[in-house]
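One chain follows as structure tokens, the form predicted on its own.
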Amino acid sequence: MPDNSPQQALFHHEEPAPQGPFVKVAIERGIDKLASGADTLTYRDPGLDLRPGDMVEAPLGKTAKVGGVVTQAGGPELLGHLSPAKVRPVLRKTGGRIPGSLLELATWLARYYASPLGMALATVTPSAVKKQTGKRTRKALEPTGAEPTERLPPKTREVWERISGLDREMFPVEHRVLAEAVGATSVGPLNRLVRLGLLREVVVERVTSRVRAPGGDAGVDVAPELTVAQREVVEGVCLALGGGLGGFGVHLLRGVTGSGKTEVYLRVIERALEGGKGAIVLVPEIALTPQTSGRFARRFVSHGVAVLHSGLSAAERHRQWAMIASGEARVVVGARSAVFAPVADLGVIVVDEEHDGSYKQDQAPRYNGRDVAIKRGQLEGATVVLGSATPSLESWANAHTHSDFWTLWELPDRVGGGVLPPVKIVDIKEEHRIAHSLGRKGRGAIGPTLAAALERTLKEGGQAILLMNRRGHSTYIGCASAACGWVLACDDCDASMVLHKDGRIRGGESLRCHHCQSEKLLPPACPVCSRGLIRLGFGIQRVEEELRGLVDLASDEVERVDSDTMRTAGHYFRVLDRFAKGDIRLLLGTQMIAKGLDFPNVRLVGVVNADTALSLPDFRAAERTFQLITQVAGRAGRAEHAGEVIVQTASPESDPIRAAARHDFLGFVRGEMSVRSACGLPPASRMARIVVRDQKAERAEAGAAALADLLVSLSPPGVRVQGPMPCTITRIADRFRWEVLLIAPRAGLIQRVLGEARARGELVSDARTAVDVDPVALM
């Protein structure tokens, strides 16, 4: 018989095991594969009524409290082999809920980009939203629905009659705001109405911010008449999907610069809104100007437009996000992360300048906003429109090989009968010889041809844009003695440091590494032989110095636009506003000025050095060079003034430069695709790049070798493993870097190999190992 004595009960009593409900939580930190082999941890729901998508705080380890997202909710079936007694409870809910469609998108994101699920979920929702930044709790008033049962004092009756005439949509409303709306000099009458049961106090939560997101001035944007080509695209996109944008499809729109692609986007979005759907418009961060966002804001003012970009404060980002989630804003315009905006009933996603490299995130999960937009469109049955004057070779290939859901459209002509500006290629070596014959000393960045065109343009009242896609002043600092040969390099990277002119520090000069961002002062002499130093190579600051001595303009009529001068989005917007008004005559910039700008008085575009991207050891170097020259050339000749483009290069016979000068996209694509196919490179194949980093060179090499062996053992026929091999820049931030490339004919094979390696716990996305699926840069 069982022993039921008091002693047995005293010493052998067991607490009943918690029976649930239970939840799976993806922890939002760098945990890759847990000991269980899963991406989630199991917790008990302590009566919070948790559902998938809820943001929570949960215990981890002995004392840590971490954020996470509920991915599953259920009963004991979620426990597996866990003992219910060992399952700890979730601590609390922390914010809102990730919609089911975005939860599914994040799950795909983690799987496709070989990233921890928690990190993918953290990417989907901004930290400002999770932290509820700017959220305030306030008391407000709303009518109870009751009618007066007794005679009201005259003042109170007058206030009540005015309240009864207000639109019910404005409630609940704060006391002071309501008093002002009905013309009351105090809140006294409102308090009497509360005591009489005609009004009641409620608590409301609002997200407030002192900063307004730039979206353009208020007003109505008048839609221009469409050209025949534009109308064909708009009607074709809508007709292909039953006219209601109710199904998934990808439409690639190749339109030359100035062909009216934005107006096509606007008309397609109008159709979506008419059908009760919402829209997302993605643009590169550097192209998100008041010109772009303002046009959407004015056209869709009655539907509400939210603008998301990196220049927003945390509170403002939360406010914009809340507008989207509540349905107050049905159109979202933003940079890469706006693809995750919680738009309900999503009808269309537009990705402008779809080729742009800024859509690729450089931290885990290393996603491409364009590709995520396509996946979200597939999951939610939305139309996806990709637009560019120079589409990526990946999108171009997809449009020609996946005709089941990809469609190609083209706008070959500029709106209004304008023509693309002529492009003149000048050999900078020949320019130096001409300059020498004219008695000019040294080798300047601006050759005689570009200098003459610049003088002519400014004299005639035009404006000019010059592209120099290299930051800093001098790119090479070394000993003046050839016998010594000392070169100033970064202490922590296998790269040279760049001289920057900086008025904020003593001496006005500093040295910066553009890879690890370290800085130090310029030494007074060579540290090896004490001789003097030479400064070679042109950066944008050195070009600016030369320009200011070359053109007859006031100092405020010349502006340099790069990441060193444009420290805030507001500063960038103000410069563009001054350029639009004509206060700035000459704009010198990096790739920040290559796209998204439409100014009618720009009559000259000059490319100071077309070879900066071409010389990089990357198989996409030719494609980037062609795209950059084509894009910046398109800023000229957009009105009645004929445009002129001058491209300075040391490689005048280069195929991408010559093709860009001819505006020959198809010719460039044919040649480049032939090279890629012959070499088995994307888009003829799919690629993943894994970089192993360590402070010890031998450990980095050994780690990469072990990884390469693993991938070889897991790879089916047709999958190639290249490496291990040192990265082009072998050491960055005092970490040695070795890489392994995984190349396959289909993306599914890449996912299979990476998924198996992760499941074994032998491929972990962490500080030591970076996994980059579909890389856009190989430096």
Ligand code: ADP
Second form
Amino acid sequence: MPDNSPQQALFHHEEPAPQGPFVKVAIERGIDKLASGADTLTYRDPGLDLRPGDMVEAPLGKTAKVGGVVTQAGGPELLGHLSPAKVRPVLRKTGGRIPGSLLELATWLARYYASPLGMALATVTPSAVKKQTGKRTRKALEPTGAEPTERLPPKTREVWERISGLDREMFPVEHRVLAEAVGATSVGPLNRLVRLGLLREVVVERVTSRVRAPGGDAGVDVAPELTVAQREVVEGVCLALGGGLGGFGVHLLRGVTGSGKTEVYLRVIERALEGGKGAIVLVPEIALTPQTSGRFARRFVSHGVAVLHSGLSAAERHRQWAMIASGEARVVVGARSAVFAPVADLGVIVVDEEHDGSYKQDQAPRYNGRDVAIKRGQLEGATVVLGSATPSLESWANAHTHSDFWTLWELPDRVGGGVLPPVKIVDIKEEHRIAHSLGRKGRGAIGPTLAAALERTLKEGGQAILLMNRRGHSTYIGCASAACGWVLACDDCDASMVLHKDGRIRGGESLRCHHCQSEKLLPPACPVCSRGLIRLGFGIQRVEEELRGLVDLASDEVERVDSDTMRTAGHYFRVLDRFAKGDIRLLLGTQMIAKGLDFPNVRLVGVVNADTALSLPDFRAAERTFQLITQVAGRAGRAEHAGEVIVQTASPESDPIRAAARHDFLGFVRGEMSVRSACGLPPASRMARIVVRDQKAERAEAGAAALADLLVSLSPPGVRVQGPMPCTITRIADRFRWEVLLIAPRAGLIQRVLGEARARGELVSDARTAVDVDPVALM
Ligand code: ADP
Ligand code: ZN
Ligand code: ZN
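Alternative state: the form predicted in complex with ligand ADP, after the form predicted on its own:
Expanding to the full complex; the earlier chain stays at the top.
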């Protein structure tokens, strides 16, 4: 073996040289701070037979131990200029091995989202898996493969013959189970076979958890016959499901709510399974109800369906993960992070409601599950299906320009000839005038038109869903005296606090900041002038009070659904159950209720205030408003009853609201796309946003200014740098916030500029600096 390193001279030529093996390890905490520019550290393999993907613990600095993942294994060539004597050994293996394809995906994730490799690798594996939560080891038996060389006693021979007749698939198997399988009354004969060398004892690992994920109702469901339109999509998508790298393609399925998209997913997955391939289905966290996951679980009982969402215990998450890794489950239904599920031989990835903002992770690495799904499909030759009634403008644009591997499919009609419900826009200012003329005092959140429709629907035995997308009771507390003008704001944020009614605390009311989550009690009077306080602005709790006074329903027939009442997934599932049974007649909720629910008796959908999203200073405000109204409107009239939708707004002329009322996706997209193009905003461009946070305003500004200068100096022509400028919310959690935007015609240019800045050690992802590639929230 060639080796000219000077150290060689120190050893006698017959002594073994310290040639390793050596490994490169990506340290989990992210080693941006090590300022080496490299993403990995080098260690010696102390005989653990380490391979790329192995999760390990390694020493760092004088005393620290850190988790990491082996990215490369080899000989002295990994050392570079390091002296072998200085290279310390890995301490131990901690978990399983990340498959090669996921290692590659993590590498891409780190580069694309400008994040340390260790952080990207940590994202690919849930911590319950790294910590092996819930793992138990048991002893089990398996045949050694040897044949008896001597005559066996009759009883033992009988047991041995039965064992030989068993399916090889069932080994290794626990003693007791094997004894039962061969009809032995004790494990005695088995132990004899072990002593004779015919069976051997092995240790098997199993993951157990006490609380299981809800699997949906038992039973198998029968697939309906596809409609002509559905069949065309299924056949078209499956053409590409050939296998090998040829299987990659992205299919954007735009289908109105209730058009049978889910049935299309099910059929495509069925084909993949028939071909021996596995599948991942991503759904927005909140849509991960037993209603959705149960549909997949029932259809694919025999292939095994794993469910992954944030409501699982660590042990249950690990158990589901282990089922996937072992191949016991070939279909995974899960929220964002399920895109990293270790499904072998992946055939299909479905991303339902692909436009949904919850696919974006709001901590580093700030990845978008939908975009990772596309990359994973490309790396593993899998077919990617993106479905939505309201595709994101990004996907819509991709489907029209990258036509080499993007295909657009449409399901314009509801299954069974159902029509989309008529949507009525009501001007809330006009409603207030009418209410006033009817002699009503004060300004309620529910105008006369919506109130009348609600009364009619309930009287006729129907159910109703109302959307109010703002948490809390009153959104603004201030001094009653306009001359004083005091407004209650969060101490640590540049934002007003929201009054929440909360039966669990004394006084029943508290103030909460929706940005830093801090809480405080309501002061008895204005701290400046001692006059009384007034409560303005409607939150969902206040709307609930108004509704309960308005409708003639028992108190448990009305239910509010928001993140305050639905503390766990279990709460939410129970409410949906009661709604499905008809025990709840009126459901009032935040956007939690806008997605995926399919209840046939919902005859009225009301949007209490369509302007909450519209008024946000974000270039996607119109798009979000259009999506939200369209989605929630889709909850109405899903069966024989004609549905009805009422949208209350102070901007009845606004484009997204009018387009949603006409069910006019194409019209909306045409208008909105031309606005984006004119302003050079995504999807007409690509964007990265960097926010610098600091307790001192000047330091935040100076940091952002230095970053902007750096990015300008690195940017090729065509790349724009905007800023430094203060963020919309200038301070959160006692940190001032300044931002810089990088805007480029192509994603590759963004990666080049950010990659160069990172390589120089001048752009570091840490508590102070947040890098967000393809941002979805710009506050
Ligand atoms: P989407 O996902 O587009 O909202 P779904 O797949 O949930 O639509 O379908 C809406 C309803 O129509 C569901 O109740 C589903 O069971 C039913 N459905 C879907 N496809 C068919 C079909 N081909 N024949 C009969 N019913 C169908
Ligand atoms: Zn705050
Ligand atoms: Zn005052």
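Note that the structure is a prediction, hence the values are computed from the model and not measured. Residue numbers count along the first chain shown, from 1. Only the largest set of C-alpha atoms that superpose within 1.5 Å between the two forms is called the rigid core.
Visitor: Please state whether Arg162 has a C-alpha shift of 2 Å or more between these two forms, with the rigid core used for the fit.
Guide: Shift at Arg162: 2 Å or more after core fit.
Visitor: Would you say Val177 moves between these two forms, meaning its CA shifts by 2 Å or more once the core is fitted?
Guide: Superposed on the core, Val177 moves its C-alpha 2 Å or more between these two forms.
Visitor: Does Ala146 show a Cα shift reaching 2 Å between these two forms after rigid-core superposition?
Guide: For Ala146, whose C-alpha is compared between these two forms after core superposition, the shift is 2 Å or more.
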